[in-house]
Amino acid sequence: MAVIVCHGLKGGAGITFTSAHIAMALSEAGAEVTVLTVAPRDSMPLHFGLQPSITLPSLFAPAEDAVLASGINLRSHVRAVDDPDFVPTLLDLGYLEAGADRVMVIDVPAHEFAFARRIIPHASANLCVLNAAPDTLALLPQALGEASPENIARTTFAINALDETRRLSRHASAFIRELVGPRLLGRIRLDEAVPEAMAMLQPLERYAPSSAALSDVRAIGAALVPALETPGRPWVARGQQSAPSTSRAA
Amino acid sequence: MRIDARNLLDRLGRNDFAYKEFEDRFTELELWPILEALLRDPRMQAIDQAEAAQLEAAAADLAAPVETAMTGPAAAEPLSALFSRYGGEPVAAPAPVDRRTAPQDVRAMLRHLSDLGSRGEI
């Protein structure tokens, strides 16, 4: 009953693409995965070789609306950037904790970086996904500068989109590696594969099966399998300092 | 991907492409002022920061590290002993950077990017 939470520092860095795929890859580890997207514009049914014009069922919508991909439950829940009560929710739908029976993914879009502050020391692991681009690059002192430093520590990156033909690219993503350490799950090449896909309406892994991309993302989901024992830190109440709590009243 | 390209690594079972033609040394890693300017900024420091807190977490049993699938650095290290090591200077502590000798630091880092790009291990 883990949480992962994927998010980013700027838009079109592929957060809902290794989402998708980091759920693919906990799915086939054997856990029964939930994709929870918080975007009011969302493309994660393309990744998963959907109709675009598919309408994800509400987190709390009944187990006949559900709308199942890859055996992954694919739901959405717009309100629960501006919910207050969100993580305590998760608690009562029994999430939180470790294991994999049930494994919720998060994909965070890139501007809600304080929801996905507020989440991430709730969850067993935190992907940053990163471009090797100086205007991703450019943003970090700021996204260092306004975390925590727990949240900084907990949290894990993944460079997509690296073009390794590129001069720039290639300094780029030996810079963050350098930065971050272990901590830089992995790379995952520039793939035209994957955009063609979606072209397709077909799942990255039935297009192009031997996708570079598709490889690389999920040896990246493959390593976050461990953190699935790893419980996140128990909500706290509004007030509190140190009991857990199951109330939503805080 | 080319449909020609796909088929041709279908046929030969490969899952992984490597683009090693595209070698080079990384000397040229000082050219880009974007990097020594992010290196400069106080605010990177956190990640020096993070590795206290990570200590702090796991002492606490709030956190377990990941598995990393990548193989990288063997241990992360504080930006200041980052800055230090490739300067000759021990570094005991993960003491603040100083400030004045950051410049020589800053290139002593793209210098070690670079002969890690000779060695082929980035």
The other form holds:
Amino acid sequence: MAVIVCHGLKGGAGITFTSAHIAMALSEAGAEVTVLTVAPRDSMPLHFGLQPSITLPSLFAPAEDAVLASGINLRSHVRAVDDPDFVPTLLDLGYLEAGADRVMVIDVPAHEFAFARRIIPHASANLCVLNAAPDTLALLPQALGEASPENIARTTFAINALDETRRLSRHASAFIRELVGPRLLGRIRLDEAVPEAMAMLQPLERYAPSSAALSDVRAIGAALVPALETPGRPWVARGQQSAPSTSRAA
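Since we've got the form predicted together with the partner chain here, give me the form predicted on its own too.
FYI, this one's just the chain on its own, none of its partners or other molecules.
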């Protein structure tokens, strides 16, 4: 089972939204998908149309305790961030293997950046979710400078909640694209249907199947598939083909 680490540089970037919908895109493509959240309080169930009070079963809970939504196995392992044996455990369970047929998406909160850096070298891909905002731009060069070459080889980026009506947002998006180049897999447009679907306790694909954000995040999920088949393959080597524009933003 290949692993995708999904994290961000700061809270509020939409990491959980992106994790959930990448998982859905891969499931729709035929993969057997598990989503693992490591946050003690998490909004993951809301993106699948589940009650916020639901408790997700442990990664190690038996199959009969599974919570399945949209064909995806939802799991939790809060102690993972402090567990030095987390990566060996994944290896023992057969999760860290190449292949796009079985995938685990790990939703990592922004404040657990050290945990993300620890597991990225063992993952097939790492998606860093950004906002086109000044505080994110200030953090990005430092984050890139601190990343190891091994982690850089697995890292791609997505801009979430891009407001195309705002000049600052468009310019920030263009700056990120210049900085990370073909590692930018796509941009997800700001879409009111996203919070509305959560408020209605419905999956976005049911509440607003023509949602711009849904279309964008599905394209990003599809763009991750090559990394699952060839883990660690440098994204730059695939050139502009690996960075489709999922938005009409300038």
